[in-house]
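Only one chain comes next, encoded as structure tokens, the form predicted on its own.
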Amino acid sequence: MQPFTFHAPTRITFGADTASSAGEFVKELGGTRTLIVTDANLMKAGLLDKILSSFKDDGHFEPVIFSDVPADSDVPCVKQAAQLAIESRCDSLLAVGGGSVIDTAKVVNICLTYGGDLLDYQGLNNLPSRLHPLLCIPTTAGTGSEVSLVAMIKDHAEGKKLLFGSRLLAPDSAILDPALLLSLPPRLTAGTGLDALTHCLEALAAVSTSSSLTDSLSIEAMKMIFANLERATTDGANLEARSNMLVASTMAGLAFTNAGVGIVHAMAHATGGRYGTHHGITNAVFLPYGLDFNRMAIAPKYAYAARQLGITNSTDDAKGADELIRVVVSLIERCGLPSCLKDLGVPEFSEVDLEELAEQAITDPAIMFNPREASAEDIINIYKRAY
């Protein structure tokens, strides 16, 4: 067994109701004066009610809320939410949404605890010392960022996603509520779903980071995600099926933290960073791709990962990888996502755009961890099946 490092900094609280308890969970972490990150669309539903509740117990405990937080975050939202941070004095954060919310929350942590540039900390370890405390509260089933140690972020100038990569960038506490999830849409219930199984996947993938930590959650998560992810979609008021999906998600989160993703996610950076698409759903789309691409280098985990799941019962590994591609692509059309770029509004590509998606994809570092090297003329022709 090769050796590994395993980081699961994250408290982690499951039930449903448990959001109602928010403002004790900051009080416990030394939080008095919180930033609560989120977006319109959750306050306007509600969902944030209960939560607020529970910080008007004690009237000096009144938070500040900060909730222009956009579907795909970017440099001046986080500017202008860590100025409204600083100028309210705050010492703590809370985040409730899905991913981008959450990341945001993270890198606006960056800036009330050190000023600055939030560009003068992009990239992998660049944190000098501890942030103020964060506690995470999501509102999808896919991202796992309430328990990751990255954070990414649109810079529109460059038309790329920013990485904010450290292990003190990982929330200090997160409360996993499936009742927050009830009304989460098909398309993006499917597509966060999507996210974590490729997050599964990935992590599976890596074989020079991953180890049997990370492949005993990707895989049980993987259990989960087939199990559940389909009765979601058609079911969104199915607690037992937005529970599991919840907690898979969050598992497949610690699983990719520590192992890394790859080649699907590396090109969904790319095209999200210059298309505007979800990522989720462009994870979605790739992934069939990015399968069929690793499967001549790893063809054994995917055909163990097979067996495991009882998708297949062959000892021929081939076989094995074959089926698990199999299910994964039947999964995708049973929920209804689309296989193709051009459904998901993507332009007609140049070659111009096409030499400038790879070189971004082959840059991105999530590809660092992919078990089979990558050129510029692979990544182009995975676009062109793709579109």
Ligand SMILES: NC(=O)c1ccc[n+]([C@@H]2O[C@H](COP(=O)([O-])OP(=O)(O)OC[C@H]3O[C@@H](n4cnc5c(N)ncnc54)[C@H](O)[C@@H]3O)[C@@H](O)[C@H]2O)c1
The other form holds:
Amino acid sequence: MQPFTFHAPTRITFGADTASSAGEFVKELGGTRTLIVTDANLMKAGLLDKILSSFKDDGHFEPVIFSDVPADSDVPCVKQAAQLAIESRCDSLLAVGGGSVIDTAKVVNICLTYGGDLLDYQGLNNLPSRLHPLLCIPTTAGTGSEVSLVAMIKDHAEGKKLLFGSRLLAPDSAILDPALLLSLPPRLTAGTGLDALTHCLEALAAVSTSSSLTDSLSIEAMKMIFANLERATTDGANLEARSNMLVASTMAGLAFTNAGVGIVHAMAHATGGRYGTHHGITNAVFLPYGLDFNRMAIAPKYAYAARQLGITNSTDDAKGADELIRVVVSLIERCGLPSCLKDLGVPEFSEVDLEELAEQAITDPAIMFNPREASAEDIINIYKRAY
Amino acid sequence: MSVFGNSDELKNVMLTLWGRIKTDADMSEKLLRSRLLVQFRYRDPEGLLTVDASDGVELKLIWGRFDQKPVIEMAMKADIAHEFWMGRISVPVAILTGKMVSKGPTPKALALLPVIRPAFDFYPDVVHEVAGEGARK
Ligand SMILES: NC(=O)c1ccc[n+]([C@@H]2O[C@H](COP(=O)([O-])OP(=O)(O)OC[C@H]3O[C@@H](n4cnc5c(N)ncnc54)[C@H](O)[C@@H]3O)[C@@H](O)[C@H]2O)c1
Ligand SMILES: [Fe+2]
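Swap state to the form predicted together with the named molecule from the form predicted on its own:
Every chain and every other molecule in the complex is listed next, the one we just looked at coming first.
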């Protein structure tokens, strides 16, 4: 067995309506004045009402609210929120939202805790000391950022995303309240669910870094996703389907943050960085191509997953891998997600676009975990086929 | 005990290794094209190596204090560097187990890997020549 390290420092609490105890959770973490990071849509939809009143009930200082996080948050947004946190003397953070909000809160915490230039902290294992307490309440079921050790923020000056990765970046606590997801529209439900499925499949495929711990989380989360994503997408009010997706997404988060992702994420990052496409939906487009690209390197692992998922009884690895890819494609179709980049709204590529995208994908940190090495030519081929 | 007896031994091995990389036409051309300024910070024993390709003309190797801010900084135990060059530890594993620290834009650090990979072939000889028979491998 190969050596591994598994980090899961986040306390995870699941239950409908658990978010209405947020104030108590922050207090337990030692927070007295809290910056709440969220976005305007969620505020308007009333998703924060119960959370805010929990702070009043608990005799806290009034929390400070930053609700200007855009989709795919960026450096100016982080700086603005950090400024507010510093001026308000906050000592703790609460993120309520999707991956964009949670990643923003993580990087704001870096600025609040250490001060100085946030660019000095980008990189991997590059944080010097413990951060302020962070509680996360995800309102999408996909990114796993509520338990992950990474955050990505757009830097418009460089036209790329800055990566921060450290075990110190894992949130202290996560509240999984499925009631908050009832308002998530079908396309985002499906897209974020496909992000979670991609986390499972890429963590499973990361043969040099995955372990029995990450494999078991990936497989169990996939079972839950296959059984519940379509239902959560078409019947958004179904609390049971939402619950399963939310927990599966956190499990997938634990798997990928300990094993890594791969070529699908690398290509989705390059594409999203350039064309502003949604992270999960972009993963959905590339996932069948990524699975197909890797199958020659790890068909036995895919076949193992297919058998565990009850998709096949066959002991033939090639057949098992085929079956796995087939059910993934079928799920993407049934959830109404686009199957090509054109339908995702990506403009036609020039040769220069393709070269630049390939260059970005082959140097994206996600690709270092991929089981099969991909050349720029391989990536360009996938771009052309996926268009 | 470390593979390297002391900082001088580490210095000699790393400067010899990078000296060979510099004289390899293909590797040095690619490094110069990247215009990167990379710093390797070692501990147990200590050492600081800066590889400066920023002018795109000459690859400069500086051991010890260097006043400019590097684009990328990689920090690790000297033994991890040795394992890396011997091809016995992969970067993803070293990152996930916390054995390597990379500061700065990670894609730039990763772009460096395929460029310097050919040096894996001659690193064992460098250790052998410089650190001698006594070097524990
Ligand atoms: N750090 C990590 O581990 C990690 C992993 C994967 C993705 N990400 C990042 O996460 C981001 C994507 O996050 P996301 O997919 O959660 O989407 P998102 O956070 O960008 O949100 C997308 C939209 O959904 C809306 N929304 C969120 N929850 C809602 C709800 N319950 N009801 C109605 N509307 C709701 C938001 O207002 C927003 O307009 C990307 O920036 C990606 O890079 C991070
Ligand atoms: Fe993702």
